[in-house]
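There is one chain below, alone, in structure tokens, taken in the form predicted alone.
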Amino acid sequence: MRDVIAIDGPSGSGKTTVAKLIAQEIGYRYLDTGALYRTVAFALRKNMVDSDDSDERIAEVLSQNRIMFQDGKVFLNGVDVSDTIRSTEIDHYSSVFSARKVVRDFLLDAQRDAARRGNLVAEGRDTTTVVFPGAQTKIFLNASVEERAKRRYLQYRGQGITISMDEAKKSIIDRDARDAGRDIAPLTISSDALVIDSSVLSIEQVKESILEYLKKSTSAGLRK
């Protein structure tokens, strides 16, 4: 495995973003597995699976689909799904399907053979306990539930979707809910990550804090 640097935290905490620019300051290929765990759960709501639905049901139709992410978008079929991904529907989804197993096994091999092919910024909800409890460096982003339903209701806003202020907390809670109490993998914080709170820090802050973090770290040689 190339060098890792691991980004968890939960949604809105602003990983994404952060990830993004770690990624092009340091010269790492980037990896958003969230837009994975997104797509699976589009390309099975497009194929009318349901949440209570077998495993072999969701196993059957994830074989007949081809999942990639590249270049900063993630792709279905050869198809650029980086937009159609970012609805309250596939937000909800994409939670409620990365609770299951045969989910989690089918992207699993994808993600960590991201870090086989080039050094790497992952960001996502368990990269750093369970897809590369081995990375380089760990980090925990977190922020208040009130700043990041402000985000989300931001980011919803600009994209043409209707959400209430309410609404956006509520999703908010609510993925925080499934996300930290699924049997399998859910999101917890390494015990060897550096937790930044975002709350009332900017995005360029956050990263420069994460940036001067790397320099300190024993890998740093390898990073500019």
Contents of the next structure:
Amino acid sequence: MRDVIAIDGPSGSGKTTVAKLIAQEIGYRYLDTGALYRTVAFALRKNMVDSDDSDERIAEVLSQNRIMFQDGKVFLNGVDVSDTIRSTEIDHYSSVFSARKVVRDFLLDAQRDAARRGNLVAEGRDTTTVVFPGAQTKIFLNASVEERAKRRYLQYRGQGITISMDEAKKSIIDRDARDAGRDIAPLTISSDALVIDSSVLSIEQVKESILEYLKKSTSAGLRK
Ligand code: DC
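Based on the form predicted alone presented above, generate the structure block for the form predicted in complex with ligand DC.
Up next: the whole complex, starting with the chain shown before.
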């Protein structure tokens, strides 16, 4: 495994934007693991799979689909679905299907494989705990429910999706409960992670504090 910076956090904590910026700044590849879970949910829904369908049915559909993350974009059978997967329906189903072992097992190798191909900034829910427990740098990015709901609301409005602030907040609370409450690989704070609360910080400030932390760990000889 090459050098891995793993960033976990709940929905709307800003980890996708920050991970991208950090990767750009230090010349690492970037992996949005949530985009993989979203694409799985999209593929399953396209094939009429619902949350109470069997593991066998899910495995069958997944075996017929090819999912790939490359250069910040995610592809389903060669088609760029990066924008299509950012919908309220996929918000919900990605969180629901990601609780299934069959789905998590399906994506584990693909995520680890990304770290064999080069130095990596990975972000998601379990990158610090399950996917890359040996990551050289671990960050847990958090923010208040209110702030995260506001960000989601603005993001959707920007995409032309109509949603009320209350709906955005409810969606965040529901996903938090599912992502942190599931049996397999729940969202938890790794004991060796640097915790950053981004509620009152700008993206630029979060980026700077992570870069500062990276610099310190380099000078302490912790990195290769
Ligand atoms: O980061 P995101 O909102 O795009 O992720 C979508 C869903 O995927 C999220 O609700 C939970 C799931 N997910 C996960 O279970 N494990 C990850 N490493 C990343 C995402």
